[in-house]
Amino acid sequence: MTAAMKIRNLHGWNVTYEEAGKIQEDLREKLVLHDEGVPGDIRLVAGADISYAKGEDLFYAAVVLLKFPELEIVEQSSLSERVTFPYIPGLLSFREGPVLLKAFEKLKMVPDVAIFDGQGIAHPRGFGLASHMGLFLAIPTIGCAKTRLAGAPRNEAGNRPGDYAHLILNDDVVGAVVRTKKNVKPVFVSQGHKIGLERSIEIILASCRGYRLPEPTRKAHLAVNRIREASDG
């Protein structure tokens, strides 16, 4: 069966660090940062994650597709590939993007929204992994990161699940510090592409089931680690 997920070809990946930065700046202008593509009735949410052993260049990617709001896995794809682009803060998508896109390309169903373990526009150039992948996938994408890369919270987020504080960079709101579980560190949510911040926060909170991380990326993380460990074994 031909995969239903189509990937746009925006640029090549064999680029220098300077070229990578320029690509980010150019593509940043193409982002849609409001709810343009999000259906009112979301049925399928994807989560994506990468796993690799420290110091190794063999990357494993997994994408899980979950029914929403039930959050039951209905499809999963995975891929492993050698990566040559080094780890450089702010250029993560050039390291992880190619293998993630190939995993998405194997999906037979198209998600309404995809969540990434990384940044959207809460990024020094306003163009993190979720934004970059959103343009390639042409679907709404959300960044839900475990750590902050850019910006500062306007105030401290409350301690109740659902509490959040806006993340500010150069006087602009670029994301939110979101509490998903009481007495647990918050996550950093920012829109990637074709979605606004408030809807991004709503989807992340609706995707949580008692853990710090939303189920799509949490289950993708578990899946990709199982695949890597099985391969290592």
Contents of the next structure:
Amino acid sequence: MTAAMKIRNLHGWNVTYEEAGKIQEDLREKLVLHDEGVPGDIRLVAGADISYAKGEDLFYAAVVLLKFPELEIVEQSSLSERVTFPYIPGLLSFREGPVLLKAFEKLKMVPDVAIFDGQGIAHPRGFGLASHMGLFLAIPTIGCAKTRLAGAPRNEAGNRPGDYAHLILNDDVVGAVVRTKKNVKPVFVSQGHKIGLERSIEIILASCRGYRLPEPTRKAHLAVNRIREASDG
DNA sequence: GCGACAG
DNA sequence: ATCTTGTCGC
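Got the form predicted on its own; any chance of the form predicted together with the DNA too?
Every component of the complex follows; first up is the chain already shown.
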């Protein structure tokens, strides 16, 4: 996870909102949207999440690595850092990306695929958080968001776990609304980088254990909140 | 101008 | 995302 550091330094995160949008448009062309480098037999999946107190700029980030398909935690890393970039729909990666990348850099093992709490290409400029992280980490990534940012489901997803409906944006399939649990709102899955949609959906479903959100995301969420409260905040 | 808007 | 109490449903 060290190659990412060079790329990030070349990139630079101190940009205007307009420049950020332009960066996304440029980088989206570098995305690989098919299963490339994704082992046929995945053994390690990563989940990452951020937590912070309202009105505060101190962010806590945590990444957990789970053995797959057992989904047992085998490694995790975390850190806290000041963040000033505001939350702007469509530019989330510029706010949460830097600290998330640092958490990944502290890992000893490299995951076969990483799941992020946000969109992959189901984004206004086709370059959401998961895509951004995938390009910088140079590993397969999947976006698994709790709500919609862009696109519209072609139809309503069934109510059975595993049912899904394609997400359409500008006549393109950019993801899927996936039911991970019966009678519970579906999640928005989209490929981030180096992976295709069908494989992304398969991995998300195989990562669920009775809850709406996949285990990597849940575990990272629990971990980061546990760390934040233990840090007096 | 109006509505939408990941976390 | 965070804050926050109770409440409805399987």
